[in-house]
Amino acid sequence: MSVDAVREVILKRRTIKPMQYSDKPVEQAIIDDILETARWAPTHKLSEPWRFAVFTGGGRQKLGEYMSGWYKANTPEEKFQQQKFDRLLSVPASSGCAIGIGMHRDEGERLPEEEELLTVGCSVQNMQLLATAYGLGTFWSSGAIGFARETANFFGFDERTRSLGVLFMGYPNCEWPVSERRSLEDRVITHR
């Protein structure tokens, strides 16, 4: 294992939104490989709380119809924005693949919910890193629609599973974005 290769994929990972994806589909074998990496996130007591709903082909259009419909049904008329409705309708179909993200609490609730949420976050990061290695851009969308109980139901999750949004991925039709981060100086406290 190369430290430099691991560092490179971590530093290269960027949020790339579906409007920046080409129409090239993501192959099922790649989707399966990306989901496999999610299984290997750290998981206290081996609770494995992650759940996924995969949308490819026509499923992406159904997701867009659901998202735009949810927005219209749950937005007061005076706050409704046609542009946002149209974007929600088209974004999933613009992606090569969309994955609904869920967090399932075990029956005994052996762990605090926060721990399970962090575990799912780690699993999504694993997926984003491998997607980056495959040359795929990713965008984890959450917000009101992503967290709604109706969304968990739409994904096919059971009642103990919360929806945590959608991970969109696709091959960028743009230059790979570059970014910077602020220095760690103000963000690290060292005790010696």
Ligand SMILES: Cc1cc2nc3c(=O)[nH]c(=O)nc-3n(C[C@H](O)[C@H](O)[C@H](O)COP(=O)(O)O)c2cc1C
Contents of the next structure:
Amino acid sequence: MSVDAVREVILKRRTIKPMQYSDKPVEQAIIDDILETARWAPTHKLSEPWRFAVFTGGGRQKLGEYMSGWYKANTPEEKFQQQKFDRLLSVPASSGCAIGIGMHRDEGERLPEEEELLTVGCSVQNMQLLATAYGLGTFWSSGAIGFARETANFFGFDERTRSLGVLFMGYPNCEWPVSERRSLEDRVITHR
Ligand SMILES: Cc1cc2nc3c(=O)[nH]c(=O)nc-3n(C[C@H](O)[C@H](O)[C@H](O)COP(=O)(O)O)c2cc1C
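Can you switch from the form predicted alone and show the form predicted in complex with this ligand instead?
What follows is the whole complex; the chain from before opens it.
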């Protein structure tokens, strides 16, 4: 295993939003390969709480109609912004693929919800890392729409599955972005 290659993909992963994607489609085999990494996230008691709703082709347009419709229905008239509505309508179709992210809780609730949320986060990062290796930008969009109960229903998730947002992906038509992080100096306490 190449330590440098693993580090490189972790450091290179970037949030790139759908408006910065090219028209180049993402092949189904690549989407499948990316999804496959999700199930290898660490998962306490092997609960495997991740659920995904994959939107490709015309499904992306339906997602845009849903998201913009949700925004309109849930925004007071005086706060409604046509620009935001238009963006929500067009964003999914601008992406190569959009993946609705879900967290399922088993009937017995064997694990605290925090653990199930964390493991889904790990599964999403697995997908983001392999997407990076494929040269794909990704964008995890959460917010009010992402967490709404109606969104989980729209994704086709059952009543025990919460929506945690959407992971968009696509080939960037821009320079690969650079980012910054603060030093760990005042964020790590070492006990020796
Ligand atoms: C759980 C989660 C939810 C996020 N939701 C949003 C969001 O709703 N809107 C947004 O602009 N970015 C969202 N992001 C992406 C962050 O803005 C992004 O990771 C951050 O700007 C750092 O950039 P990087 O991903 O390129 O390192 C989310 C990230 C995570 C982990």
